[in-house]
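Given as structure tokens, the chain that follows is alone and in the form predicted alone.
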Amino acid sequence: MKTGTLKQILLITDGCSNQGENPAHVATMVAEQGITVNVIGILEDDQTEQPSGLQEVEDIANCGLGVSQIVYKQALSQTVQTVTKQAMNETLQGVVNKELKQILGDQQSLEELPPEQRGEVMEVVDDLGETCDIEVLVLVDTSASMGNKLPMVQEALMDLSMSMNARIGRNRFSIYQFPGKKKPLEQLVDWTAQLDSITSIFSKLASGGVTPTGPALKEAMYQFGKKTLKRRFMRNDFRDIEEA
């Protein structure tokens, strides 16, 4: 069964948008595309009630497909790997259930097999798991909050790339950071197998400025290659976003 190449943004943020278009709204289109949106809010480790802008997470996920996360920074390693591996095993099911239905018939999903049928399908669900490619965009809020978590970021975003490339398939990374200093992101990595060059990049990093979410995840959409978006989706489609 070949799956393609499976596609991920990131998003590493604390708070919510403050400026541009809606970001769940954003997340949906880029979905469309068949990229999924995953996100991670970040708390303060003696922070005892979860701000209301982190409701954002949630949302943004929901639209985008993908899975979301709230975790203290202590805990932001282990998280930012299960929330990656996770997303691509529920991808990856998905793409199994569509499958079935062209075998089986609109009336059989995974859910409805046979518990030893439907163990042997998860089976093949971890070797595609395994085997798989995938590109994982990370998106980095590093607007003023931020500031004390971003050496927590870059020690979850290394323990990524030597979990992921102990897999068999195919892995490239991106980094961008938001708000950029003139564009509402800033590359920070171009696409590669590797994040052991984050370290320089990471300790140079000043935080601060607004957090504009929403047109961020608009144009990391099209950091996947403009040649695999869907033309309805070009630019200008996304005007009626940004009047509203």
The other form holds:
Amino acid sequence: MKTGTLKQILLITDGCSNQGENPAHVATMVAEQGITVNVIGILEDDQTEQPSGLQEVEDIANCGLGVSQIVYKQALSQTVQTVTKQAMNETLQGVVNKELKQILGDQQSLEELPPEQRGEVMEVVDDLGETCDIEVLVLVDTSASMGNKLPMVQEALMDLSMSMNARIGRNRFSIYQFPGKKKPLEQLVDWTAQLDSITSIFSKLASGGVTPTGPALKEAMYQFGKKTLKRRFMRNDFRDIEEA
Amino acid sequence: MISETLKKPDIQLRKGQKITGKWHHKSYQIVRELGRGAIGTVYLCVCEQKQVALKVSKQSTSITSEVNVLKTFQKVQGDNLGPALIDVDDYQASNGYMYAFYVMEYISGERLESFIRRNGDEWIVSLLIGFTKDLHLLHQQGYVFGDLKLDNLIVSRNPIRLRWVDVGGTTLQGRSIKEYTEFYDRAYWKMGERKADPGYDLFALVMVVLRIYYPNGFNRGNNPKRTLMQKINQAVQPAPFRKLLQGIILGHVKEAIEVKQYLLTYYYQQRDKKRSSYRTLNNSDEESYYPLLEMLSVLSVSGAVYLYVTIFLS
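Could you present the same protein in the form predicted in complex with the partner chain, rather than the form predicted alone shown above?
Now the full complex is given, and it begins with the chain already shown.
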């Protein structure tokens, strides 16, 4: 079974958006493109209750068919890798469920199989999770209030790269921050397999209270599109040569 | 669309609640909660007057994965590697959602750290000898335990033995570790990859031992390797045992069987030392196994001498 490359956007933020279109709506569009949107909301150390602003975190992930989690910054490393892997597994289950429906008829999905048969199907999902290729575009909110959390974000991303690279499948990561200086989105790290060498990438903090989550998400979707388009051209070239 | 993306809520079972499986129709009555993890909750239950442990989760796939692991363990003859698997089923909750669960043998016992605190830390070595043997067997099956930590270990009575109770992190060798806890994770301490090899479990095992001495854990610091070495030097007493732990941390010891052999040799040396000290005390060549008998013999010799002195020399 082939799954192709899984595509994910990982949004790390600490509050609600206040500029541009509704991010949950944008997330729906992104999901339509086959890209999962996962969101991690970071709490302040002294926050004991979930502030209302972070309700948006769950909405975006729901619309983006992804996973959301709200954590304190200390737990960030472990959360980032759990969320990424969980979303990956859910996507793969979706793929397997589709296959199952084709084989067994419309009403069958993994959860509806008797437990005895579920085990074998699960082995397939586990295998796919270990071997599939994955691309993660990390979108970091660098508005002023995130300042004290960015060192932890950086560490969490290095840890994510370590977790993912222990798999057999290939990984590619890129990191963007928003808001950028003049644009809603600014690239920090271009597509790379390893994030272990990133140091002090979040040097420039945006001042002012603008958090354009929606526009940033939209821009991130275009970044994915651009890259695949470029690669498709290259691949096609090679294929022509091979066929000839 | 909306119903698909709506989140399935976590499941909370009440004491006394009865759970009946959808497929096998067996009923389980909840007694109390045993533990709660990232993936699911384990409850103590009663089924046909027997105590069993039931793990339920909203992630049916994780439950299925764990059942797969437990089934593999079941096939290994002789020693039972994990808790025995009893039943796998689905539970239709009153909120309309379906929750997957499995039922396993209930292992009663005590947490490792409280056992050691009660009985003394000389027990660590003897418990680890049995445990590393099990670990070696698990590694031979092509698996790595993964999420080895105090919360996942229990000291069972009759026989007294260190056993693992949660197989959620068990991973095929060569793959990326499924579940881990930062303090016990080799990659977190920058001492290696987060990949399933026997050394990963051994590293976590050293951290388990350290956690007994440092119940609140400790920070990584700027130089994680140096921190670990320091903490081992400060807490662990017998020098050979300390050397072993450091050897594992540095990756010199890679197999569970090596650890077992080393501990066994150390254990016998300890016993020989004790024995030889008895020997010098007794001045006899006979092997002395029973301290009580020795005491008796010492007493009777001294009694004879006393009699001799009082009768013949007075």
